[in-house]
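One chain follows as structure tokens, the form predicted alone.
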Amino acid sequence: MSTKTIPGPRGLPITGHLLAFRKDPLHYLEQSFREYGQLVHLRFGPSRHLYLLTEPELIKEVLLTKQQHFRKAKGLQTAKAVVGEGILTSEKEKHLRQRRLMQPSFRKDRISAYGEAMVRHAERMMANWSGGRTRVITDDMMQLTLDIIMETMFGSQLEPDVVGEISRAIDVGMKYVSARASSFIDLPASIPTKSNREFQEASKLLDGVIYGIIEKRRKQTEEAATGRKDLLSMLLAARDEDGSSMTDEQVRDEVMTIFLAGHETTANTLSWTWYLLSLNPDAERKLHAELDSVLQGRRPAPEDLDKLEYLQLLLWESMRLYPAVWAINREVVEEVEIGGHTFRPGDTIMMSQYVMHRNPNYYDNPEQFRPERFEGDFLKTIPQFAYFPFGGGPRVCIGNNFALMEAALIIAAVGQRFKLRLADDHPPVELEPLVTLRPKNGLRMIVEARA
């Protein structure tokens, strides 16, 4: 079956359905689903045509069965020019012999070493903080774990004011993709336009301190490099079958991979669950008396995870409401059959993380935040993509386990301490929907020391 049966709104002549979807994504693709059904046709400009697709099955083949049909959509190919060829934007060959070097370093026995830094940034942090003050803390949590992951990296920690313009080079770089992925006339990024030159002046930012860590460190001796633990010191380690290892320039490339999605997308998902919190007493109270239960007054470690169980759901149900990455897109590469409509080279399949883990079909009061929906074997009871925060099949992100450990003891550690709530004067939380799902404006919030 055509294509051309798909439905969807009517767009304007030229411009199709971009501008509306600019104006405000996450609505716009709930509206659409709410009004087509499973499958949505949009077109962005006069012939880029995206096809909205919400039913788990067939997100299953797209992103699983049949994956091989596809590549990375705009969005990712233009995250190229951040990230290079890592594992993120990579594809085919190239991808699996970078997750198969990859993959050692992220197991969840290597990524538990890590969980005593987590804590320890997190009660530096804290040191900062005094009752009844507001902060910022979406600025907070996204200075957290750039520290976090700058340690967890190289092993040591950098200058504060290295580590502040790694973190303005990297929001540039984020801004810039977005405006990129959805932009309607793609300039080339020879043309000195601002966000051409703040954008090339980030780059040459962070590949001067990147590649300068990385020099260092191989020139360091065999012995001072022995029993390292650091990510940068396992991906110099690695080798692939055949005995071969990373270049400078692949180093680099998964370096600022993990940059990128190692602290941003953790920053977003502890904001919201602090949102979240401050919103529904009844779950903070829940999580608190979790927390003293427990830990009884010591640190968190990672070994306590599995007996902080109203945490796990607390976390899965914040990633449901307000998932950091919200929407997966593939663009086609050889003729492909989904739903019965056959896909050309060049059309372009979107998965809304956003939109599937509000979907009435699957959840009760999709808009209520209730994280008691998580008990049991409840995943077990939906279609495996109706929720996948971290997306699915081969191109998993190899990062989850680190993620969910950094985020639940950094809830820990500060859940045994404070309470935080929204400013009395805070204006309507609005979203953010760029590469990630952020608060505009960030989050002002009281923090309250326990008693």
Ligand code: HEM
The other form holds:
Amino acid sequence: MSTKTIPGPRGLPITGHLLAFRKDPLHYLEQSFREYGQLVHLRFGPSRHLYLLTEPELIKEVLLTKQQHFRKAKGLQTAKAVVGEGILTSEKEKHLRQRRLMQPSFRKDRISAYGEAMVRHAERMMANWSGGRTRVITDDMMQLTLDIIMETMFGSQLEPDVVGEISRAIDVGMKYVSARASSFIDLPASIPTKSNREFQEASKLLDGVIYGIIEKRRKQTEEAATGRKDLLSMLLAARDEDGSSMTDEQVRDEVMTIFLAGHETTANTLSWTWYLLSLNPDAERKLHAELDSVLQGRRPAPEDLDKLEYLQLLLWESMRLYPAVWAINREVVEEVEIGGHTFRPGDTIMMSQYVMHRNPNYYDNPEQFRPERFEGDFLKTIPQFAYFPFGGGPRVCIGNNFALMEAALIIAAVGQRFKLRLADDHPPVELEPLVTLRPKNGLRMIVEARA
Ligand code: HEM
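Requested next: the structure of the form predicted in complex with this ligand (the form predicted alone having been shown above).
Below is the entire complex, every chain and molecule, led by the chain shown above.
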């Protein structure tokens, strides 16, 4: 069957559904799913056809069993300006090779070495908190996860002003990708607009710093390099089956990829979790009771996480309601049949975690916050792609264990000492689905020291 029979809302003559979608993407997708079912046709501009897919078995075909017919879609192509041909944006052989080289560095036993740094940075952040004061928690979480990823990447010996410089340059890069990904017009990056100029300056600065560090590391003796546990040394030491390693440019692209993919996502997950806890005092009490009984006042460590069961449920539920990656798009590169329809090169399939995670076919009372729903083997009772905060298939998030450990350790370290509640004059919290799903205008919260 052709894709022409796929139903969808009426669109405007030239722009199609683009303007209505842009106005409120999450609501538009949910509404389209409710009205038209598992496959909905949308048109963005005169000729870009998108199909919202909400059937888990078919999502599995796109991300897993028929994935060779697809590539990452347009939004991610714009990220190439920042991350080049890193693992997030590359395709086919190149992606496979990079994934092979990088996978061992993200194994659970390797990343548990970063647990101490995660807790230490959380403690450093809290040293600036005083009880009863208001903090912009979204900024605190963003800075915290950035400090952590920076130390995990380069080790702890970077000078503070270099850390500051990199931090600012990454911020410019993230904003640039976000603005371009959601822009109506694709102006070439070479046009000297203010944001293009700022971005080019930030890129130059970052390249200078990163290539400088790589060069220094390459010159180090093997002896000095042995024992280093940071990600950069692992990237430099990684060897493929034929003994080949990464070029400096490849290492640079992967460093940038991990900065881009690996801090805002976790920061937003943390912010949403604080928000949910502040609205649900019972859940907060349960969390505190668990932290107090398991940790007995000790600093949390990766070995404690298996025992912090409620904290785990809380994170699953937070990522269900507010998935940091709210949609994944794939562009067809080779004709493919999905759900009885033949899709052609150029068509885009959109799979939205936000829509799936609130699908009443799989979740009772889906709008309700209830971490207990994940108890026992709930996840085994629903289809694999009814819950997929980290994606799936060969492009599943490589940092999923890292993110879960980081989020759990931070919630534990902070939750032991502070309670967070929304500032009294806080306006209603709105969702802002940019590259990641964040609270619009940030979250202002009062931090109260726990008795
Ligand atoms: C809660 C936090 C996180 C969430 C929700 C998340 C989500 C995702 C998702 C959904 C994808 C798949 C995208 C697609 O298929 O198009 C992905 C890919 C990726 N993520 Fe994460 N991520 C998180 C944290 C991290 C962290 C901490 C790192 C690194 C330290 C990381 C590194 C990556 C990389 C490199 C990829 C590309 C993998 C590939 O294409 O082979 N992520 N992430």
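Positions refer to the first chain, counted from 1. Basically, rigid core = biggest C-alpha set you can superpose within 1.5 Å across the two forms. Computed from a predicted structure; not experimentally measured.
- Core-superposed comparison between the two forms: CA of Glu201 displaced by 2 Å or more.
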